Amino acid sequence: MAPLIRIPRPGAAKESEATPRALYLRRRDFLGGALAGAALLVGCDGGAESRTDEAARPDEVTPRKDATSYNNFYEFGTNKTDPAENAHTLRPRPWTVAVEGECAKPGTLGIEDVLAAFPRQERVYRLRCVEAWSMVIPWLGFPLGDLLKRFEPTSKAKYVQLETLWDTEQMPLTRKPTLDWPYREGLRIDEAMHPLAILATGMYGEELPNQNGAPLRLVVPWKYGFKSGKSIVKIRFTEQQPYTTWNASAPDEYGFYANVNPDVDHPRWSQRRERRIGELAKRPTLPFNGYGDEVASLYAGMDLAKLF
């Protein structure tokens, strides 16, 4: 198995910060104590500067029951809790990607190929669910930039569009047209190439479970979560803007770029805020989910409101 490598990045949750693993995993006992202290903190002076910045509240690991057990992926069912009960039916060996399009070296690798191509490093990122709610989730990955590199990309490659298993045995219910199967999302290809987009094979020191997207997701973090595409079998560099679901199923709610943005509403509802699964109080949501240093510049003179 490739080293795995930690490799602190401006901008990203702070693992000094983070719950350590025995401790989340008590996180049930340990809420109660901790609230209360929280709750003498705020209280110690009365005055102003005693005040909690909800921004600069600390960023927790998410427990990693949390993680595996509330999420998105629709190939197992629309409820949070359905990947984690049905999707013991994938099947993530053998398995392999293929890349295509606008390359000078298409190919097609398989996951152990890459594991072993690729050293993988330890990103401790917020994720940001368009849905208004949020984790942070330590992945075991490395950058989506190191294996496109090697693919050649030619100078038409202006986009990289991602495409999931679509299996129907393996996936019962993409029998159903919850959406236009298989999910496809997509990068332009400088986003594909910052070194903050990552292909990860794992989470929390472990490989990453099928409900997950195992053996391969995406993981973009200034992104919301949907633009993430999970169980990776073809990559294929584009001229034109890629087709991509979500933006083809409901284009005035889900934008191509989906970049985190406050500013930027869901018709529905607003993105201002959001729910940190495991706390009781909304924080603000920050631009770029936090990582504006690092991704700002790649909008620069874009009108984010426009192109959402």
Given for the second form:
Amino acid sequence: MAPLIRIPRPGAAKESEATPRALYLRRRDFLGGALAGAALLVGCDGGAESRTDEAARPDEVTPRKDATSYNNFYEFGTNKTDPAENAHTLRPRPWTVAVEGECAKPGTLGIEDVLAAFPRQERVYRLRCVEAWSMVIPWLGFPLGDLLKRFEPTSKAKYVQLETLWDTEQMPLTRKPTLDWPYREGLRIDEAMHPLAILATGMYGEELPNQNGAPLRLVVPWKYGFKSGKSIVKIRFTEQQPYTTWNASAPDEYGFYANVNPDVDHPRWSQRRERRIGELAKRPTLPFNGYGDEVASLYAGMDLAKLF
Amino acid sequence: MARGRTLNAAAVAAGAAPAAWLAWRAAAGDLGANPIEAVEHATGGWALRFLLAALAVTPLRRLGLPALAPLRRTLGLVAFVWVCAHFLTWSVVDNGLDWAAIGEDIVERPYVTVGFAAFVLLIPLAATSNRAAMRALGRRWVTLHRLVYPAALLAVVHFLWLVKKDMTEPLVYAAALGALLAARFVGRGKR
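Can I get the form predicted together with its partner chain as well, since the one above is the form predicted alone?
Time for the whole complex; same chain goes first.
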């Protein structure tokens, strides 16, 4: 296992310092919708204004045990507890990520190169699953855009597709066509380049556990969790909107955009409210999962009820 | 009949055992990251299993086990208690008696609609599962209690529609229900 590469910055918060009382009391300042992790990193002096939203309740970090034992990672089973039990067969080293498609410098990166090239930051994000539950997770990662730019996407690169590993030896359950493997997800290029979209290689101050998508996964906090593909092996720049697994599996249920939206119900789950894991009463779901101030402008002029 | 009473006591014990197990796991904090969902799934699963067990009594009776007859009502009531536990977990614990949200789910979410319908259909059956009601209703009692078939069917559909992918488990229940209904028609001549 490679050593944990952390490049500390002045004022950077360690996980162990994540909840001292002074920060805790100002939690809404940096969890209320702004660049949550970035605010932590700059020592909380540049955080966004608190949300005045009555609905905003404190966002406590979800216990690590819950975030690592309640997962959707269908390659390792369809029950939430399956991935934690089965993902030990995944081998996160050695690992390479191939970048191809509409870019000037296609190529591959080893996971060690990724860790060396892109300084990791801690980002505390809400994670909202389309199944109407949510968590708050401290990720370690770096902006997806930083990696994408290195491959010099061309003007034809309108979208990015990210592909999860499909190896029936490491993922025996993928011999069954539960989904159309390999799992693929995608973003519009401006979404992918948004500073809130990150590639995570760790969480809770440690390497990513296998069941959470080791060694490298996408995290797009304003979209439903299924957009954030795990254990990524391929990134492809495309001109057309790429194939995305859940959208292809049930287009009336899962849109390509899949922005968290309390006003657009899933046919099986109301999206108005969510259960924060560890809480009893449900809480109201916020548009764009509370990151509207940062990302709503990406969708100006779009009918988000149609392009859900 | 002493044997009937023993059988019924065993059925009640079997019906209560999973509740004790669930309570034990809850007390031990062993219900996982989403305990409310875990209890919903457990109560729903036991409701369905006991409902199918109740439906198995008549075919088994006809297949030469007439002694099982007294179990039908007991297993049916055990199933109904699990259905109530399921409904109360969902309405009280999960939704905090937020009637607007509950009503919306019943109207707009097809899997909730059919699950709720199954619950409603079972209420008159539980209410008339005593000798006085049987006497009062006469032949209409049998007609009324045929509601158990649509109720079981809706319960299985409720499960099928709830699952996102991998229908294996609900399909096992669907197959079991299909077999029990078929056995009923096949064995019809023998009363």
